[in-house]
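Only one chain is shown below, in structure tokens, and it's the form predicted on its own.
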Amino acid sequence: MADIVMPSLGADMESGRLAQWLIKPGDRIARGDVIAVVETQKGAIEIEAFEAGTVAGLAIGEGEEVPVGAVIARLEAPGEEAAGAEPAAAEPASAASPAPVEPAGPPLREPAAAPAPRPDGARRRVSPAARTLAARLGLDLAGLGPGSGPGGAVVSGDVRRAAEAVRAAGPPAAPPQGARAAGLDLEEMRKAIAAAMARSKREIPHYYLVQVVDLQAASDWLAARNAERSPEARLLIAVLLLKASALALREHGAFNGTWEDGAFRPGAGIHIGNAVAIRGGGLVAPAIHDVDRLDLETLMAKLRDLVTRARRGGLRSSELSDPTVTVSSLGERGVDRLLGVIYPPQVALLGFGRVGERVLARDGVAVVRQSVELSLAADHRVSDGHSGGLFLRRIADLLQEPDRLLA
């Protein structure tokens, strides 16, 4: 028997409200299935299962708010139910037999009655995040078939696929003027961000490094590759910066991980959180997983998808719960240098400023080159300026030889 708990979706989250269950007792679920929707300051987040099994019971109801780490449901592992039933089949209980011992944990809710088959036109199960996304895209949910969530529930992925299928019919409906982005309470989000950043500056001994990186070779290489591509398939310089950072993190693991329980915990993979500004205010930093192992085309597709979903709604718990480092950029806003604040429990943040022409010295001659200011905010409990300098130097070296980013 395993507990499903309210996940932590960032250092600024203390509790979450269970908005909707997409499972019921007796359902069999697989790892990665969307099982519930939780509302936080970041909006409606789809919660995924981290284990496979059969739902034994639900510990909280829809609308309840519980702290991070509280048990919200219980799960029987595959084969566990059969193993537990075997003794009962071999020897029936007598009147003198002791009462069976219930598993430890919070009381589970009574199983709900199995739902009757849904008649045509009846209300379907749709996650709040999917409903919000559909409204923003102007998509009629009545036209969708069964969803990919447990029990046929419609989740954000179903809405995105349906929107792609009808894109030729015309642009999505524009959201009402003045509407909140993706249903977010931006004022509450700002309060949560401020609390997390105050904690970071109070508890983490930051140090900062800045280096100007020559991007002429990378820019020329990118222009040559994009010349052979259609506009929608072209790569952005941001993808090269992400891939170079990820490959450098392979060799400089002290910047990829978290500080927990008084010690550094190396990241299980290189999961880069990408800071995304939400229109109207607010910020989220969902992760792209295993960036060092992705080819540039896949990384570009994942980055576009992540930014779109972050701004329209539809992020998943796995994208918010396990970033091992964060990358932030304000270059498109004309900012030359970004000195970030580490997002706890992470131990480093990379900042990229504006990519543009600067006067640099090359072989004793002043030349105009494409370049960017790269900054590092790091935790002095885990690393120091010497190791930080080597890390930045490695990123810069990789960007001088862009063919190496294809690995």
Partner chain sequence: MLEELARIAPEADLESLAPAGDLRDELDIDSMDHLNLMIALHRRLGVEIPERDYPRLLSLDAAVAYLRTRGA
Contents of the next structure:
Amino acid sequence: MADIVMPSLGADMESGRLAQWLIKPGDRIARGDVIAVVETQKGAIEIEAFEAGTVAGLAIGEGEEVPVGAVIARLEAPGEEAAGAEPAAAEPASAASPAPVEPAGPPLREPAAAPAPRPDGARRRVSPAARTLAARLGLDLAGLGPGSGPGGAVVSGDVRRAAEAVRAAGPPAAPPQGARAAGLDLEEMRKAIAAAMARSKREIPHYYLVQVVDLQAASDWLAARNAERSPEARLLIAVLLLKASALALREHGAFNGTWEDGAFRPGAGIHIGNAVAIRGGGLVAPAIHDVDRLDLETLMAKLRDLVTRARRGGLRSSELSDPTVTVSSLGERGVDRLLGVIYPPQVALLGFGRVGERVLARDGVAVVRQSVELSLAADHRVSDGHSGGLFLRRIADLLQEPDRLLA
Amino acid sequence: MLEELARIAPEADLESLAPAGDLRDELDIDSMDHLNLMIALHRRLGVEIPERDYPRLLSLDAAVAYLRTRGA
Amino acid sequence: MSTALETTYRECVREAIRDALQRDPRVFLMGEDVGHYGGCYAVSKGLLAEFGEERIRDTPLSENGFTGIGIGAALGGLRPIVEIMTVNFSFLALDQIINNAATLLHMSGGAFNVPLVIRMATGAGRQLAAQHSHSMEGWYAHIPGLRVLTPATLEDARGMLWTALEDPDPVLIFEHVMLYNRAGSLAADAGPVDIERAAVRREGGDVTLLTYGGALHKTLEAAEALAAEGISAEVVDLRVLRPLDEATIVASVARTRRAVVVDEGWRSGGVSAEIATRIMERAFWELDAPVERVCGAEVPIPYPAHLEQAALPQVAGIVAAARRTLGR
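Can I get the form predicted together with its partner chain as well, since the one above is the form predicted on its own?
Then the entire complex follows, led off by the chain already shown.
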């Protein structure tokens, strides 16, 4: 039996509200399946399963907010089903009673209506555990009489027995639909950005390097390529910059990874977080996975999809938890150079300013070339300026021969 | 075109969009949004818009004029 | 497999000190009557002859003075064990403990650790009245910068000291006076133990009894009595009052859905209040009953034996509280 927990979608996340379940007990799921939608400060995020198995039970209902790491569902590993149903909440005390089984179908949220008042006006006592279990099992508390707890309180054991009686009597009523997660809450997002960026500046000793990169060759190559293609198949220069960065990161691993518990951990792949501005004021930097292994067309498609989802909601949990480095581009409005703030626990951020014409010196002559100011903000605990310089130089070199980005 | 813009920048106030203003500034759209707009116009109107003509579609007025010349 | 030795809590503490003195030349013991007299609870008897006056140091009756010397020695690179005869006397040293030991790491921007261990006797039961019998470990558990340990078993009496000495920051060890004579068997190779986690001393499924120090054994007796009534009680020994091992507390309560906190200290603003609050904060939705508390009566500990016992948590009271959580 494995637990599915509320995932951490970034160093600044403390809790998440489960907006919608997309699975129910008995469903078979594969690794990577989207199983739920969780509302976070970064909007509604689709949660993916880390393991395959059969859903044994849902531990929380739609609308509930739980801390990162709290169990939200339980999963039986493939082949484990034969071991028999296990109660959702393992209780040594209940060994004497028959093992309860989760009802088929999504759980009810806790009934919104308060329990009916007793005729004598006193509030009927229902323990918190009984309410939790009733909500999980989809049982209406209104039907429960005096319980077996202190002062006649209804306790979890009473709910379990009642649920067994209901199940014996017939199938549960159709559950109400949980409200689909709302859109982005920019105030909440601002809080998340504030927490992450303040932590970054507090903890990470940044150093900054800037290099002007000649993009004439890349721009010419791109223009020629795009001229033959319909808009759907055209590439943005951002894709070339991303790919060059990813290929350079392969050789400069000190900029791809995280700083955790006082030590550098190299990234498991080159998962580049792309800083996406949210109109109205907001920022999120979800990852494209394994950028170094993607061809340019796939990378373009993924970037387009990612930007769309970042702005409308619908990011996946792995996109927020996996980035190993961030790339930010602020040149669209004419910014020449950006010096970034590293997103913890990452250790580097690459910044691209305006791509456009600049006067550069070439062989003793002033020439006008397409170019960009490329910057690196890096964590001095992990790397030094010299290696940072070599890293930037490598990106610049790759961009001089765009054909090498096809590999 | 306004419909497609609304799809790309749903939070924008298209009522107050200045017809001659630069769409990138008016609606805070970036090159990805602009490319998506070009794709949408291409699909919807069947007009070929080469990349070198992008600068001629930077305002609402200019885009409408351009699309007319292209037979849309 | 090692053989077991018959021993006492007092001998375990003495062995722990002897072991530390042998392992590390920087370790020394100081306090009132620890040398020639052998300690007011006879813990350090024989150590002066074995280790000499340099390392077993009798001090004047000046708690603030010798605790300060301990802090200075710790800052200077030594590993002092300061013995304060009873927790009531430690109030004379509060300035050193709270204003200095607990704060210097913070005040120095992380530059100066204070690797000091202070041992104190605590608790009632020996008719020593209101100036020698209080359980003030909860007060110290209030102070950031201190680690507060309450060894209740022979293993912990033997094993917590060395781990505490290895901690770079100040650690307070509270030895309940009624435990010193407690006899039992201990593995011959018993050694250092963790000073991080609470321990489940008895497993059960109906109610969790949370306690520490001198009250552990009464609580285990109560669990035995409850078992005779068909109530399966789990007993959690907190072991460390600061920082609290919330995970173990919450995991146990989430299983049993009921909790009784047993604390010889006073109810108001004490350890039991803190535990009950943590349960509310972290496990409210797991509860089937309000958290119950069995604490010391809110009076200065009386001198007469019958009144002293009446002021302390007793087995019958723990059993009754556990029953209430089950609606019985």
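Residue numbers count along the first chain shown, from 1. Under this definition, the rigid core comprises the largest set of C-alpha atoms superposing within 1.5 Å between the forms. It should be emphasised that the depicted structure is a prediction, and the values quoted were computed from it without experimental measurement.
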Item to check | Threshold 2 Å Cα movement between the two forms for E319, core superposed | outcome: no
Next on the checklist: Once you overlay the rigid core, does the Cα of G57 travel 2 Å or further between the two forms?
Outcome noted: yes
Checklist entry - When the two forms are laid on each other by their rigid core, does D27 show a Cα shift of 2 Å or more between the two forms? => result yes
